[in-house]
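Listed next as structure tokens is one chain, alone, in the form predicted alone.
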Amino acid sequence: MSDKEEVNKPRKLQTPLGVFDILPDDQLYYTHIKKVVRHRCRQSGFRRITTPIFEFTDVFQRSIGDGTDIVQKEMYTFLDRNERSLTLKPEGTAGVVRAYLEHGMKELPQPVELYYIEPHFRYDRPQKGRYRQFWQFGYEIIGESDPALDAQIVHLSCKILDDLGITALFKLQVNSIGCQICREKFLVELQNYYIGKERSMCSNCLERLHKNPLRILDCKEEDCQILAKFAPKLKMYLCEECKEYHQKFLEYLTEVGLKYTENEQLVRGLDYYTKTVFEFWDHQQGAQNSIGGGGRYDGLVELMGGQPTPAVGVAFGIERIIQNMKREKIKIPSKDNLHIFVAQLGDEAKKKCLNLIWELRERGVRTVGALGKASMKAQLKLADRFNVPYTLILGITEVREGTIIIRDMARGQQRIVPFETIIDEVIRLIGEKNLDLYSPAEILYE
């Protein structure tokens, strides 16, 4: 092949690095997780919110912090045709707070409890559990400050992880990073500690030293972790109010039976956090396989232009949760398995099957028919591939005699029944096999 032919050869189309298709088998996991989150959040009084995929860049610069890795390195930012800077949302809380302010939610009964299940975007190095487009679910309580609310957020998270079958895989890590006032002296002491130790620090932490020194404590590099163990401890600088708040938070966790580990190096990666922070770490891999976390952000609403308003929230990575569910071989309940395959031969049979298929579906029977197939042999072969328990067969003779054939696919046995009784007969057979029908509510509202 010549160079010219090579240039003109169509490029193979595939997804960009760091993004992926969610194929039907994996959709089962996403659907199951969404159902669990919706159920638990509704049960707890949260209402769902969806914010735009992209926002004005200021929304994230102002909230997340200019000194964070997300703002400096990971945001997908672009100019629109009017030269306005827009950014694909890298996290959920900033957009929720912007919506709280823009739509006057402060006038609603406080606190306002909101949850979301949405895709997010970060230009990050793709690796296990870390993608450039990823899904998160999260929930926020805005408008009230009480350590009981922090404990409620954590308790709700544990309930969801328990429903998903992975609670035992993770340890709850908690810490208090104090308020802005009691952190000021600590940050000075922290910078003084690291000055002179630059040779032992990674390049990222060298940048953080003068921009965001608190983030150094959260670095995953081995040398930086060793330095962090001997660094000044933030708890020694907490004001009395922050100490009391954190102590009550721990007491509430104990009251609801939650075990936790106090982790003085836990700081989270976003500038808006104050007081309570927490994460769920893998028992074996630690922070390298954290599936989610959150904390209190009492200054964020004011930072984004509102009145001082306390808030607390959490977010979880759905892809990371799925990886752990697969690792544990957790079986996902599926309602995609078919009950009935309808095979037909001849135009008159096909006409009768059109209504039959939909009547079965309306009664909650998951039904598929190969209306485009001419050969009965090909249709029965397809029924085998769908792994249905029963196949209904309607041919020219059956149409003329007003009957239909029911074939038990596992036994290879079949019998003839009156066509007018087939729907009730199918429902009876499905009940005998203890197979679940779709209820009308599931069909309409699932």
Ligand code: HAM
Second form
Amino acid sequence: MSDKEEVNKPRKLQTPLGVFDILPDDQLYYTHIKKVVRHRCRQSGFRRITTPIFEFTDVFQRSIGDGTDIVQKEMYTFLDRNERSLTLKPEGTAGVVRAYLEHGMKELPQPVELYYIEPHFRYDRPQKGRYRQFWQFGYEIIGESDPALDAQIVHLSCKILDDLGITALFKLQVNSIGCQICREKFLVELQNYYIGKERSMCSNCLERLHKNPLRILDCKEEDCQILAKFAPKLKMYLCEECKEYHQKFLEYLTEVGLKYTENEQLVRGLDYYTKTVFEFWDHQQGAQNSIGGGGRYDGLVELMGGQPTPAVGVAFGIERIIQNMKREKIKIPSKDNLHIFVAQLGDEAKKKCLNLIWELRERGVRTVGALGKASMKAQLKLADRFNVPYTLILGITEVREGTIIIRDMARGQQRIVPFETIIDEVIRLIGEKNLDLYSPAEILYE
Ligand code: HAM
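The structure above corresponds to the form predicted alone; please give the structure of the form predicted together with the named molecule next.
Zooming out: every chain and molecule, the one shown earlier first.
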């Protein structure tokens, strides 16, 4: 093909790198995870919040921190038609805190407990478990400081992972990165330690040395990890209050039966944390595959223009959770399985089927009908592909005689029943097979 032809050929349309469609089979996982999160959060008194997909860039820049990888390299930032800088949200906490301030939630009984389940966007290097659009669920407790709340956030996370059948895969890593005061002293010592060792540091860490020295500690490069092992330990610089706070946090974790690993190199990739930080690491794959992380962020509300207000929270990556559920072959309860296929032939039969299909659906029977012009043979083939337990067949003869045929697809047997009894008969048969009916109340009020 000549170059000219190549240029004129329409480009194949596909998703950009790092983003993906969520196809019906995967929707089952997303729906199940959302239900589990919603149930556990509601049970603990959290209420749902949805913040916009994009915010003024300042919301993220100020909170996540200018020196972080997210702000430096990963934000989707653009100017709108009025030349205002906007950014697709790379994480959830900043928007929630902005909403807390904007809507005067300080006046509500404190602490305010909020959860979210939403897509986020980071210009990350796409690879397994790392995408440019990904879903997170997270929850935040804003307005109170107590190590028991930090432990409660971790405990709630474990309950959710438990419900999803994957707790055993993860090890809880915990650390304290202190408050502003003790951390400042530590950072001076840390920078002093690295001065003179620049030749052994990766280019990222050289940059971090001045912009964000704490992040050097969790660099994944081998040489940097060796240096980090011998670097000053933050623990030695914690003030009495931070030490006591951390000790209490660990006691509360033990009290509720949670195992943890103290990890002095755990620092998190966002600047807003104070005191408690934690992550859930994959046993087999290390930090690279942390499925969730969070911590306390007592300075953030003030940084964003509010009164000093303590807070703590966590977020999990839904795609990483799904990856693990698939690896563990966790079965998802599905309500997508169909019960009945309705096949019809002739105009009179089609008219009767239009009502029959909806009456079945209203009674909770998941029903599909072939309302096109396909032959009976083609319709029955389709019923097979839908994998339904029963097919109803209405032809010209059945319409004339006031009957309908019901076919047991697995046994290949069929019988004729009076048309007016068919709905009760279908419901009886579904009950016999222990299949759940889909109750309309369940959809509206669950
Ligand atoms: P984070 O550690 O940046 O924390 O993200 C939380 C989780 O989101 C990660 O553990 C990971 O599972 C998932 N995640 C992050 N980036 C990607 C990506 N590119 N592709 C797929 N999954 C990803 C936060 O976002 C904080 N806002 C958590 C928090 C809430 N702290 C306090 N409250």
